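Heads up, the chain below is alone and in the form predicted alone; it's given as structure tokens.
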Amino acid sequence: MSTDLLAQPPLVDANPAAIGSLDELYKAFTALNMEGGWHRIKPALWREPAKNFLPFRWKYSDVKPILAAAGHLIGTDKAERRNLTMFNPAEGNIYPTVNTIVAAYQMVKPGEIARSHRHTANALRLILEGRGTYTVVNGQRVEMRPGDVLLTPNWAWHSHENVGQDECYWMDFLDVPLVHLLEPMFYEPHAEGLEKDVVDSDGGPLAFRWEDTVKRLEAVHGQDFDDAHASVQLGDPALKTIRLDMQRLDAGKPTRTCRTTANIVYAVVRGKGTTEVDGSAIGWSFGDTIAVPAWRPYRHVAVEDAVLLKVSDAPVMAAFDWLRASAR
């Protein structure tokens, strides 16, 4: 190592005689862009999680009719994708449903095709209604039914196409918003529109299909969970970033009042019922989407049998040591 860069650095002339008050303090610190750590305009440290997203419900019954009629006024020349997202009415903003994720209802009408492309944010759908459609990832071409949970990993190709005769509707869930937050977000469409070496699959890890998924939680009914009467992991994670539990809940029976460090996002695949957040009580049925963000209590009470899709952030904060959760 060179000497020179051993040696002691040349001292800088400070003269605080130049500056008097206060306010001049503040002036000459502000003018470079920094704040002083003792006058905070806000905290940069708090007790718990703030509360900054808002628990909220989007009803599936509202949503599908606003898609039939973009059915017929937006076409796949206009839009690749025909989808309609839900952002969190939190004061300012535009775009997330909670923190780190986005959800999106999303409809491909008999005979669409929804052009190949790919990108860096993880995406899964569950499927609502429809049949006929199929999704292409990274070459596999997988049929989507209802109550089937596909996965679309980041940076995989991915297209959809309906070749039967029903409305095909599905609820999307990706990590957008975290991807928004670290910034490596890359996007880039098919150079030949869609991919051409394609094979019929049954999925293999990127789909669990509905009657899998029934019989895993029917083996496990009766078992303690916090937040569920039975509950199954989807993945293990399903994706790096994204956890999936597939949730039963035994109509009438109130689960515990949780709550974790981690963001929520519920969809309802089957049955009616209630989520209480943070004191607020949300009504849903079939299809329905609610936001749970983080640290904020909540338990579920089923009016019938019910079966909820829970998408949390979950991987994200176990990977920093961020995850808590208690219940109560």
Ligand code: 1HN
Given for the second form:
Amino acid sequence: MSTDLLAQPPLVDANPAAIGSLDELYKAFTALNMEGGWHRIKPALWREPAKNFLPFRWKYSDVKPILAAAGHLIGTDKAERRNLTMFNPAEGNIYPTVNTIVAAYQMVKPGEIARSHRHTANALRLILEGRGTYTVVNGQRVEMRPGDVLLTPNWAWHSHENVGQDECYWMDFLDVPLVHLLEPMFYEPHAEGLEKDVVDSDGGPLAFRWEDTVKRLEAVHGQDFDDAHASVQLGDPALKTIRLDMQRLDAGKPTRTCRTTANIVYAVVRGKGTTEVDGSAIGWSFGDTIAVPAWRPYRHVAVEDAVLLKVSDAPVMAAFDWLRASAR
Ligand code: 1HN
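Shown: the form predicted alone; wanted: the form predicted in complex with the named molecule:
First the chain shown before, then all remaining chains and molecules of the complex.
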């Protein structure tokens, strides 16, 4: 017998007699794991983005000696990756750099191999120092050179091998915290440790070479940009969840103050300067990382001509019509 879905269901008895006071009312719905919309413990709606994450800077010159020491104490045989992730100093936070993105510094020594794995988090790397290291992404063996940006999209196998003479230092950026928020985490180490079928590659669309970036920046220098004096996007967007912009700042010329709902992490590729974020002045130089959380007004002032890599979750905000920006 089929049910008539259009028919009214029978009425459920409300029986209100047992609840005679506000206290009893609150007790009654709290017991059902419910909360009254009129007296929330914490508001559910607020006028504009809350300041949950803090502006912050990590100095590469502080980190490098510690990573070098880790190089003596922890081998790639023990650690799947020798990296140090940067957690935002916001109260209670132990992982994200900004709400949706985690950044890390990583080092691979000559002769070492970081074994292959894959995960649903999207990743990218910015190479800081060292030649002769290769990343293998889905069987494509790509050289990592300083200033290059290399992508490792969702579920791509990736390993790193240093066949050169230099320690190789780079920065990783991943959307792991976004994956944590939404829950679709999958991770798998490669059964054989490394991919078997590997071919040398220039990286194709997964590699943005420093020489090309510099040429592109020169071509747009002098045009008008919100937060830079020249700016080029790497990819469109580079990853489904992450937008990348390489940005040039001219010494002595402050950028306009602006704010955006996107969460941003900057990496310093060249030069020196200061970023003023919501009242605090953060000095930076080569290799440093700066967290600019959502809706914090910021501007940059370079003291030397500079290049920054801007890593943001703008594609996620844009996908749901939440990307807003304003001058401030
Ligand atoms: C990861 O898989 C790598 O594969 C680097 O090199 C940094 C930070 C957090 C989670 C996974 C890599 C990472 C990471």
